[in-house]
Every structure is written in structure tokens, then in C-alpha cells.
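The chain below stands alone and is given as C-alpha cells, in the form predicted alone.
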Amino acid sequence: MGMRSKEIRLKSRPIGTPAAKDFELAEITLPDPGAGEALVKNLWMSVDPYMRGRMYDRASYVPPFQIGEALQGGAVGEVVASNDPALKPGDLVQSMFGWREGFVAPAASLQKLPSGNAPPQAYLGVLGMPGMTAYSGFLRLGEPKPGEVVFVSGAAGAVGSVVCQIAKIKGCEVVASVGADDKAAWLKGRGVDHVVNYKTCGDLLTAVRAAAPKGIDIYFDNVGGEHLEVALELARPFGRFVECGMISQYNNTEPTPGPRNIIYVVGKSLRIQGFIVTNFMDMQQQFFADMSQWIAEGRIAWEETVEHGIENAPTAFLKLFSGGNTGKMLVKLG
């Protein structure tokens, strides 16, 4: 008899905002483990704001999710069973198939967590996806300098806490935007220079003016909107604008306009640049290294938000769009 598992489907596709009623639970019972594969059970899954990219039924880098199909994520498990050499059980295994308890893969689709002090879930966060974005994409693109002002919207999230303290490593001056006053306080005691509560400042302009006097030379951007036409207004002559992410707009059911001052990107000679991680998997080795050190050093930090089982995998999802999460949310399985 196989192991039992339950699993995340997507029910129907979301318009606007998903809503629980676009997710469904379910159960299987997982066959055993053919030549080459391996049996996994999930401990920690990952809830990520480009999955809501995968809700739509369109062509993009990743291709959508399927109506009455289990969900795909970032997962960390535990191998249970293996008819492969290079897995035993017991070995901790990084893997694409979050969404579910347990499940059957071949071991070539797993990567095994190394042996080291940090704690299997940071491979979905700081040491994973996220920190490798958020190294990749500022160091890359932004090329920062000593003395630089870096501007970060979502300056709390996943990604956005890790590319602040980057920044700070790089001898930057650092100006954060956030939604809530207790993640205001965690940056701040990260060593971040300036910290903007968007939600109670007031006017979002006047308030990054004044932590940022002297303009910005760079923008890492995963909120797109108003904070892009701010950080268009306030940007010096050859700005870089890291484009990691537009949250304010994955909802939204009709096209947003664009930003009204677009047109600073001529006289101010300002580089814009999209990405995806998977652009500079060049830049994984090193990301290790680096990464590795400065949490050793106390250099980088970082906070974790929770949700308990896999029936909550849905609600963990929905509050990255409200703002629910300080830094990393994860839904601890079993």
C-alpha cells in the first residue's frame, strides 16, 4: 500500500484577486518508487508571487498551471524511499513539486541539500530562488557602487530584505519602502538607512524625497505602480532600474497605464532592465560562496513567516497580495 499524500489543485482560474474558491484539496495514494526514482515526503513548501503569472492561461516563462492538476512550487523533503544510488533515505531533497505531502520523482529531478548549518527551509528563501533573485539581479543589473543611494520597494518580502542588506554589504545608502511598522523596525535594525511606511506616509513622493534628498542611482522594483513613477521622479542621471517584480498589478483585470513620467528615461539616460533568475544561473556558484559567508558573518539575516499544513497553502498564497508576510512564507507540512 502506497503512501498516502494530499494535494493543492488549482479548481478554477482566478479573475482579479484568487480567491479559496480557485483551489481545491484532495488525496492520492503515491505508487512506489520505479528504477530511478524516489519516494519524498514534503516538510516545507513555498508560496511565491510569480505562481499567480501561472493562474493565467497564456504563454509566459513558465508554463501555466492546469486546471485540476496539483500546484507546482519550491519544496523541501525528505526521501523516504529510493531505487536510485544517489539518494538514501533520510537525505534532504530540494524539489519542484510543493503544493503536495509526498510524491514520486525521478532522482535526477532532485537536488540534495547540502550538509551545512542552515536550516532546510532557507533553500526555499535566502539560500534558494529568492536570494539567488535578489543576488543576481542587483549585483548584475544594478551594479552597485560604495556611496550609492538604492532605492527597494517591497523592501520586507523574500527578496527585497535580501537585496537591502546586499546593499548595505556593498557600501550603499539604502532608502526601503514597506507596508507595516514592525517591518519597518526589522530593516532598520538590519542597518537600512531609511525606512517608508507607504501605507500611513502620506504622499509616497514627498516621503522617498525626503529619505533620499540627493535622488537614487538605483532601483530594485517588485511593486511596479506608483512606486515606479517615484522612483522615475527622484532617479540621477544614469540610474540603473532592477525590474524583479510588479506585485501592485498581478491582479488587476485590465491593463494598468503606464508610468506617467516614463519620459525622465531619455533626458536622464536611465537603464531599465527586466529579468528572470533562471537569466543568470551563471552567477550560482558564486551566490553560494558569498551567500554562505555572510550568514556565517551575521552579515545577512532573515525572517520567516508560517502557515501550517497544506490546507493552508492557499491562504499563505493570498496573503503575499495583502502584504501578510514579513520576508519569507512557507507552509510547514505534517
Second form
There are 2 protein chains.
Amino acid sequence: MGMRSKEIRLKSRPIGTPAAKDFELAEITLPDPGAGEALVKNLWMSVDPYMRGRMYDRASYVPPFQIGEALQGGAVGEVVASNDPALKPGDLVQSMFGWREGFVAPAASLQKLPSGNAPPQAYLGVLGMPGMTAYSGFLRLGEPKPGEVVFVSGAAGAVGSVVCQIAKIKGCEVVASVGADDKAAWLKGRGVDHVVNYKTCGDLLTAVRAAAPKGIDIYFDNVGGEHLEVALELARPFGRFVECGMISQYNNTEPTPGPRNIIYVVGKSLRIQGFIVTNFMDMQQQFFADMSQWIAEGRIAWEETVEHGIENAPTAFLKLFSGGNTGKMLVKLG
Amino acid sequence: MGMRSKEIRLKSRPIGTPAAKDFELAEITLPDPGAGEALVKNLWMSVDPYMRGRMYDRASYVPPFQIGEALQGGAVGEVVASNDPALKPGDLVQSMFGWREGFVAPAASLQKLPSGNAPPQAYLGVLGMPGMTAYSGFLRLGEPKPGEVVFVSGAAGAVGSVVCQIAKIKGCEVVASVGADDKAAWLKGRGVDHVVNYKTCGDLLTAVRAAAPKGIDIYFDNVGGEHLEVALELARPFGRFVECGMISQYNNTEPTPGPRNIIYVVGKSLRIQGFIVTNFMDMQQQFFADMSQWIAEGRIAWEETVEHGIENAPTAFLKLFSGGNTGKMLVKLG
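Take the protein just shown as the form predicted alone and give its structure as the form predicted together with another copy of the chain.
Time for the whole complex; same chain goes first.
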């Protein structure tokens, strides 16, 4: 008799902001691992803003989630049984089989985690996809130079908080936007020069201009909308816009007007470039080397916000859109 | 007694679309050229869309025009008298002293035109700033590869018509947008694959999609507004947007909404990059070499729309915003 595993399935495609009713909990019995397969018990799973896009029924860079099927996403777990020589019970592995307590999969689809000092869930955060997103996007597209002014929106999130710290390591002046005072305090403690709470600052343009009176050279965008418009207004000539995400728009049910000042892209010779992390896989080895060193030196730190149990995974996901997380949003399983 | 010269001055800063009342004709007596100076009689002057920006009283990449002073812009003329050994009467020179019949200026501020087969006014068009804008922006930022699909707006203008032809030389498939059927016919005669008349095509997105069912790889933007939104909709992953101008917005009196689908920049990994021609002066020698060869081979042709006499220079300028020009808009003087 195989292991029982609870999982979260997509019950309906969200219209606007996702709600609990769009998800359902189910339980299945896992098969025994066949040849070349392993049985894994998940310890942690990740929820990330990009998953919202996969809930729409449309072509994109990743295929849409299917109604009635378990969702997918990053997870780290422990091998319980293995029918492949590459893995043995007790090994820690990373996979895309999140949103479930356990699974059976080909060993070749699992990435064995290096033994080191980092806790396993760091491979879903600073040492994982969000960290790599921050590192590759900021360095490859932002092209930071010492003394430049960097504006980061969504700055307390899993990606933004790493961008802020890498920008400081690279000698930049950092202006961060967040939606809560405790997030601001954490970033100030990490050396960020100016933090604006966009929910309480009044006019956002006025507040960011006060923090960056010389203008900004790099804008790392996690938010879109008004933040993007403010960045266009304050951009200096040859500014670089790293378009990582636009979470303010993910739940829109109608198209919303774009930045009214997009024309600045011409006169200021701006570059606005979008990316997804897989564009820059050539940087992965350098990412691991740099990030491991920076963590060891105490130059990169991180926060985690944790929900417990598979049944609370939808709650964790929904918190991404209400600002309910500081740093990496995680679900602890098992 | 010096030469008399009529000139066009900015009388008032236009609000919305410029009108004849914003300009005034004046006549002055030119001084005799001092040491190191030359007296030049202009033969041709250029009007260009970017000049609209200089009529606003705001900081930009070129300083604003001043009320009551002669406007400036590209011109080619003939040296009448010279007090500098570098120039002699009869030499043809290019300058930024347009909008006037003649002028006295330091010889060092004048560029002697090469003797060749090209008519002098070509140095205000295909062999001048608009040609260089098309060449440098398309090649440096567009990075065209054979077989790629290029969408060009404002495609019958001085810049757009050169972009279309270079794109064909580089082996691309070209979809052009224009506002008149005679412009469409001219471009078809130059080998452009598909031409959309945006004024008569009905829904622009539908029309461009029909012309480019595979999507577009490069968008060369002279227009902004709805054209930019259509390009975002049809862009393929890793598409490049060369932001040369947004003439549809130059006369707006209120900020207008930007593209409602700007979020595609993230998921499609698009690059939207603005520029001004002076960013790429390192390409100028190669530009002259390539363009001269392409003209000699008949691979680049051009149209001119000509107004006559300095008093009609404002009329020529205003026609840029009503689609009254095919190819380079020029004013013939003297």
C-alpha cells in the first residue's frame, strides 16, 4: 500500500484576485516508485507571484495549469525510497512537484541539493529561483555601476529584497518601495538608503523624487502600474528598466492604461527590458558561487514568511497579493 | 552693406498642434564674416518631427527654442564669402543654421559636403540625420536577422522609408504602416512585403495580424500610441522595439494612457529601447559607406516632398503632423 499524499488542485480559474474557492484539497495514494524513479516526501513548497499567470487559460512561457489537476511549483523534499542509483533515502532534492505532500517521479527530474550550511528552504529563495531572478536580471540587464541610483519596487519580496542587497554590494544607492513599515525597517537594517512606504507616503512621485533627487539610473520593477510611471518620470538618460514582474496588474480583469509618460523612453534613451529567469541560465554557476559567498559573509540575509500544512498553501499564495509576506513566502509541509 | 536674410522665428509656444500663428517671418542684415567665419546662402532646409519637442519650454536632450529667435535645424548651403582657409566660395556645407536664407558662422561649425553624385539635399535625408537615425537605430537596437518579421510605423517618412529598405536588404520580411495609399504604393514598389493604411484598414490590430500572422520580431516605432499597443500584442518572444519617435503624441496637451498591454514586456522578454541618433556616432563612417553603396546599387531610393521659399517653412513643418509628406520633407530656398 503506497504513501497517502494530500495535494492542492485548481478548482476554477480565478477571475480577478484569486480566492479560496478557486482551490480544492484532494488526497491520493502514491504508487511505488518504478525503475529509475524515487518517492519523495516534500518538506517545503514555494508560492510565487508568477503562478498567477499560469492560472489563466492562455499561451505563455509556461503552459497553463489545468482545472482538476494538482498545481505545480518549486519544492524541496526528502527521498523516502528510490529505484535509481543516483538517489538514496534521506537525500534532499529540489523539484517542480510542489503543492503536494509527496510524489513519485523520475530521478532525472529531481535536483539533488548540495550539502552545505544553508537550510533546505533557502533553495526555494535566495539560493533558488527568486535569488537567481534577482541576481541575473539586476546584473545582466541593470548593468549597475558604483554610485548609480537604483529604484526597486516590491522591495521586501523574495526577489526585491535580494536585488536591494546586491545593489548595495555593487556600490549603488538604493531607493526601495514597500507597503508596510516593518518591511521598511528590515530593509533599512540591511543598508538600503531610502525606503518609501507607498501605502502611506502620499503622492508616490513626490516621495520617490525626495529620496532620489538626482533621478534614477536603474529601475527594478516587480510591481508595474504607478511605480513604473514614477520610474519613467525620474529616470536619467540611458536608464535601464529591469522588468521582472508587474504584480499590481496580475489580477486585473480589464486592461488598464499603461504609463502615460512612456514617451520618455525616446528622449531619455531608456531601455525597458523584460525577462524570465530561464533566459540567463548561463549565469547559474556564478550565481551559486557569488550568493554562497555573500551569505557566508553576512552581506545577503533574508526573511521568510511561513504557512504550515498543505491545506494552507492557498492562503500563502493569496498573501502574495495582499502584501502579507516579508521576504520569501513558504509553506512548511510534513 | 551685408546680405539680407529672411528667417523664421518662434513667435509663441504651440499648444497642441502647431499653427501658422506660432511662427513669424523676419528679415535681418547679415554681418560680413569675421576671421575664421564664412557667409553661407542656404539652398535647402530640413523640417523634422523632433523639432516639435524643442518648442516646449522644458529640459530635454536639446535645449528649447527661444521665443523671438530664429529656429534651428539642418540645412545645406553654398559658401558666398569666407574668411577661413578651410572654405572657399562655391563650397557646399551642411549646418544646423536652417530656418533662414543665409547666415555667418565659424567655419568650424560647418561640415563641408563630399563631392559626389548625391544631390545636396540628400544630406538632409538618406545621407543625413534621418538616414543615420534609421541605419543606426535599426541595426544597433533592432539586431535584425534574415527571415525575421519587422513592423515599421510612419513607414513612408524620412526615417521609416529607409528602415523598410534596410530591413529588406538584411533579408527581413517587412510590414509597414502608412496613412495614405500613394505612400503604400511607393513602399510596395520598393519591395516592402505588406503595407497597412492605418486610416482605412479598420481595426489596426486585425490588419497587422493578418499581414504578420507569425508575429513580429522587431518593431521600429515612429508613431507610438495604438501602433505601439498593436506591436506589443503581436511581438514574439525576445522581440526588440526600437523607439525612435512617437509622433502621434507630440501635440498632446494632456498625458495620454500608455499601452494597456505593457505587461507583455515581462512574459515575452521584450526589449523596448529608445535612442537619439547622436548615441551612435561611432557608426557614422560605416553608415556613409553602406548607404552610398546601397544608393549606387539602387537598393535604397527616396522620395522628397518640397515646399518653396523660407516663408513656407512653417507650412512644411505643419505637414509633418498631418501626414502631408512622403519621404523627406524639405524646403527649397534661394
